[in-house]
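A single chain, nothing else alongside it, follows as structure tokens in the form predicted on its own.
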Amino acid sequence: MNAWQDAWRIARFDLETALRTRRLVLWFAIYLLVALITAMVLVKIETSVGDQIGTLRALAQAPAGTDEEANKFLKGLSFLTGGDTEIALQMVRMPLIVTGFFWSILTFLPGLILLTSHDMINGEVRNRSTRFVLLRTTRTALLLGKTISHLSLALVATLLANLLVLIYGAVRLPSMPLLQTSGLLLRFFALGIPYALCWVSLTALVSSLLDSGPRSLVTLGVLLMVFQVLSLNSDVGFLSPLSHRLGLWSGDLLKVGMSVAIYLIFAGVFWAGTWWRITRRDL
């Protein structure tokens, strides 16, 4: 119990410190700018080709095998979803602003976490602040506090981006189904928690293994590219966290649950590796 209490104190102090740094404010501003630009592009597409999008949705909802044009459309769309027509249908039935924005979150959130959290462990080790913290608590509590604070930063950025997109869409698209869009954004925000936790845990692992902040950032960038390449391979793609993103789109609760579980497993493995490292090194 004391470990959790200490972890929350560490997380609160870490958040207060982080929110005063210019680097974090800069990356948050860039992330929100990307969200706003994404919303502007999606709204522009919606207003320009809204009728065609409605036609595509009608075709996508036609029963399989009853419409040749619908089948061609689904076949083409499923190319983007690894051949899964069910997920393709789920995506096209959503408001365009939700579909595009959630895809951008899954694409850019790992980068934001890497940029803001790459020195979450080694930064504290370099300036010796961990020694003062560890006089009053355990290394496990320290890692828990760091994980909570950096996960919270990622989720705050995501929540702000969601609100920004929702407000912009509501203002520029009066016909946008506000309740449906809000519900979907809230759903995808919840599904983004295990996704973000996976990347925070990976960042913590690399930061605990390397003593240099810039070296951690470069290593994480390389790993992100490696994971992207692995996700394209049908034989070893399951080893990449990026290859399990599509499951979060599914309308099947079992598939969604499996994707969430996989991200929690990734996070658990990365976090356990970090814990093993920091409990055996000189801090």
Second form
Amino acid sequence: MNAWQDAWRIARFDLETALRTRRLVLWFAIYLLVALITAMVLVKIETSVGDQIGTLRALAQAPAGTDEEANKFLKGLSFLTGGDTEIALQMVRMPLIVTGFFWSILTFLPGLILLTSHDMINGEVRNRSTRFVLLRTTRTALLLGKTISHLSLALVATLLANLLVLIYGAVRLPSMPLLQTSGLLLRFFALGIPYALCWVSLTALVSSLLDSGPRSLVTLGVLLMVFQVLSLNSDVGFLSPLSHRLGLWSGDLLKVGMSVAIYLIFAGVFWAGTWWRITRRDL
Amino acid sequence: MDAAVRTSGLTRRYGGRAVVDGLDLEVPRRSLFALLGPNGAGKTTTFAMICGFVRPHSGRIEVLGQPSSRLPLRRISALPQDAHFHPERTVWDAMIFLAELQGLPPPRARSEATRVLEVVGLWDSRHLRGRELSHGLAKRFGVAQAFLGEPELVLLDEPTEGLDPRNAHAVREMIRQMARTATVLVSSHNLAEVEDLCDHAAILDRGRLVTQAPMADLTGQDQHLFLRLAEVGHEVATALASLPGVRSVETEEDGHRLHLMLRPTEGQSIDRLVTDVLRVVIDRGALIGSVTRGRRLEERFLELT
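After the form predicted on its own, can we look at the form predicted together with the partner chain?
Shown next: the complete complex, the earlier chain at its head.
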């Protein structure tokens, strides 16, 4: 028996099932609408204050420390990046539409995952549909399949949002460097995979610990808020997955790698917890 | 005994109450085994533990020679009670998915899905989605998926409950057919059906095993003979009581039923003894309404629980 083969089969079936549910279609539509609104706002900003942004970008391109005005600007901007001027510089270097859109992905993706996947385990335990599957494959394959399917959902939503933003930007901003923007969106899409996996794994953990869908949704919402508060604290902030988002923006590959590794570790810990729970609980 | 399922000291509690309490069960291979008991006896929990859905608090389970921690997947199939398939998927999609998960290649999965859906009379409803299925149709779906492939052990929790007589008959026939190559464990409240279908049975009550035996022993097929006669004369009763192998003769109910307790003598077969009994009755000109070997399972069930 091949657990991976079973996991893919479960993932495919689960994905097809999810795409037929009204709840998922509704949240997907809202997510894409948010992406479109974000793109519209960013295009509006770019067209209204594009010249000033261009100047700031030129100032920021200058080597750090050589231009006083640029340094002042970067310091002001680093307020948004937790005081990290390197990341602030990296943000300024990128087209506004990419910066703004990646920020919105990092902000809204956990919410989308919570809303669409909060009952990924307990929903099937409640109606006992897992019992039709569990004499044919292992609990590990079931969990793997569910994880792959819900991660794919998040990535499909992100990919669609990326495409929407790219098309909208290309139509409304003829001056937008299409190749550079596409490359950056692709890069951030790839960096979004471990980030999404972390939140899918956390959602799976909570969904395997609690038997009620609404209760797991509320718990995940509270956890998200706790992580938000934790991330503001310099002593224990590292415990929050939200604290490591900024590293994904960095131009320094080592920092990006660290951030990706941290998200993979978080995902691994949450997933291992889910596996431990799911292989021991009644289903 | 070569057992398909063997449990020892199996215990499961819910909220401090033992629903299954130290259960020692042996289901012989290739038997059609009934698990009986009143509501709350622990049948469904026992099924769920054998299938690995529910973890026992103590005790051991062996399924097809393997400990429950290494359940021989795909060699077992089950109709779990109260399980519902995805409300958004069609019967056909779900059946193909389960058949493929069973390890059947796609063409075989399609032919198997077709076969089992026809057996349970669900073929015409194959395009209905899970949420559109009535209780009866959902039950048929559950039965159909348990018949997929060639499992060695089939566990069916109330397989004919909610089915119309035609489909219930088809399911019983399918169970008989499967029992030629597999061990089938059935739980049912329909004792007449179980008596007709199964060759072994275990009766549970309040989580404990009351008895477990071949159906013939349980109903006393070799010990009890009931004759319904138009009129029970003294002469007939006396003649029967004097036959070698007849231990006692009692007149029951309205005086028209004779209850004979039998114990064949050495070298005498039970069939020979029954034939001798009938000859005595016929020779004395009594009119026979019916002959029943053994007690009704229902009587034994009521006695024991």
